[in-house]
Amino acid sequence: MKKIRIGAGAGYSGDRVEPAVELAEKGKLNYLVYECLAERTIALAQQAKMKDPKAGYDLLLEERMRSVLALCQKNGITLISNMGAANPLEAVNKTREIAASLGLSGLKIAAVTGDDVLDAVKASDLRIEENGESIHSLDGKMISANAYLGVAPLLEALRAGANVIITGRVADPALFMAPLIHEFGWSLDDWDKLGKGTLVGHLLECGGQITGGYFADPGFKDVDGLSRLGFPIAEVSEDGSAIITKVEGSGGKVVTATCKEQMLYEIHNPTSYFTPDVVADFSAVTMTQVGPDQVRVEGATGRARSATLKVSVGYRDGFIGEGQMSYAGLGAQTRGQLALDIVEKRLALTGVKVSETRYDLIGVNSIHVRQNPAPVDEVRIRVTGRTDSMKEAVRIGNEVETLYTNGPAGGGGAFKSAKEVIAILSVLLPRESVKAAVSYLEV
């Protein structure tokens, strides 16, 4: 039976940079994908190509191309990102600049784009999902507005004898379904096997999660190695099964835990994925330890697709003034509160206007409210608050650190910061309105 192996070298734009490049050069890979986009980096994206044409692509795309792209050719790996983020065509133009530089050739690279569907979004009287609201109550705040395309640009670029595609939003299952689609001939309405090739693309979709990053827990979940933690691969046969593994002798562990771990992970109800090739089916799924670092997966299936396709919009929602100070030794944490309770009352007396505020003591109560916690001798207290302008929230972390001279004794460590908020909400799109397109470079 034949077999695909694709490895996942990123699980967000941010992710280690070596573990890909180990899974090039000794994964035995066909595909390397990076899955490098989360819904509020594509509006931050869109925010930096309205002030730069040529920016909005993943900041560290020149980097992972550099490291991977001479490995992939020479071991006739095909590669697949969604580093294009909001501009996919500049990042293909820099991953050719990238290509020459390292002085490859016989490279054909193509750019996914039609995800942007800001437009449309803005002619219709769309319902958010979260809210119920009209999407024209974003009037004037929307930046951005990205439909998750499938499988199909994906399968055009691969039918074209592409080594590179880089995409924009693309649901993240997808960029690692294409492949098998497209290797084993898979009909697009044989909803099991999409199903079957869902699961696959949801595992290895968070990279090191499912090797033991997200598992590990000391003295109760161990695992080692994770400072040179290996990323997933992979090995899937013709009938959607597929065995999860890493490189041999990297960090971290597969085992069936970390596996069922990763597949219940942002699943709401696992009898019902939706994305935009199939709902997924994962409740008949089974798991089966096959040897060291290796789980066999299988039983996903699937039903029909939906007719619209979901969309994130991405607007501005305010700005974030915060501010932080710690104090230590005897009574830490009656100074702490004592400092809360003085930004508290500034905040008021010299009239900064917030719509909502918290004030924490990190470590006491600023993820769990305790009744009576046990005292602490060392804290750090954390003001944070919502205004609609940036002067005001500069002033939330200017009362802080005027705690230095003017309130408890003790404090230091003072950190202030004011940021514009980027919230991200959604809609469905009748899918007949995205028009996802492909186009090709070659170096």
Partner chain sequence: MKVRQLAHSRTGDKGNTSNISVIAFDQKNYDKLRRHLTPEAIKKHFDWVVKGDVARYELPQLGALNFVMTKTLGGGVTRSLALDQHGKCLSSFILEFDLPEGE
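Switch over from the form predicted on its own to the form predicted together with its partner chain, please.
Below you will find a single chain and nothing else.
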């Protein structure tokens, strides 16, 4: 039976670079997929593109492409990535330039566009999914709107013989599923197969999170070799079942426990995982250890896709200011609490308008809140507040910093920051208002 090997080259935009090189060298891959586009990343990329029309694609694109392009060509591996972010066309230009500078030729590089639906969303009267309000509640604040595309434009590029495919917003699992549909000739309404392909994509899209990354808890869940964690490979059969594995000798481990954790990661109802291509059902999935670092995964199914596509809308959502300071030794927590009380009074006294605040004692209650927290030898105070202006956001960190000379004894290590918030909400757009397109450059 025909089998396709797909490797995951990154689990997020800033992920380690060299595990993908290991995959391209030793993974016997047919496809190498980099998923690098978090929900908000595209809104930030859109802002970068507004300042510089040549920017707006992933900041690590050049480093990643330089590290694997030649290997991929040598080993016949097709590279697929959403590193195009807000500017797939420029990402493709850059990739061609890199390929040429490496002395490569005979590469067809595809750009997938059409996910940018800002104009359509602005002109619409859609309801915001999270709060039911009209999209016009974001008038004047909206900076991006990107539809989650499915496999269709990727299939078009694969059929055209692209060696590298760079997209903007595409549903993460679709990046991995498109090669399976292309290779196995699955029908686009074979919902069970698409459910299985979606599971493969979902398991791989966070890179090392299925090979022992984000798993270790010494004494309970031990993992060796995390400093050179191997990234995952799915060896997928024509029937949609897959074996999850990694390069022999790399760090980490692939066991049913790592695969189960990743299957449920960011999943709500396991019978209904919505993607642009299918509503996948993971509720009857089984996992079996079939060898060292080899887990067989099967049993996903699917139902017909929905009539709408999810669109992530990025908008300006005010400002957040923050300040931190440490206290240590005898009475650390008491002095930290006094410091927090002083900052709270100062913000009121000096008229800093904050719509929401947090006063944390890091080490005591900033992450988990308990009735009787254990005593600590050192604490770090943290004050954060939401404001309407950058000027007021800056005031929050300043009030923490002035504790140096005005606050309790022995405070040290002040830190302050202020930033504009780009938040994300979503709307559902009818499929027919989204038109994906594919264009090519060759070197």
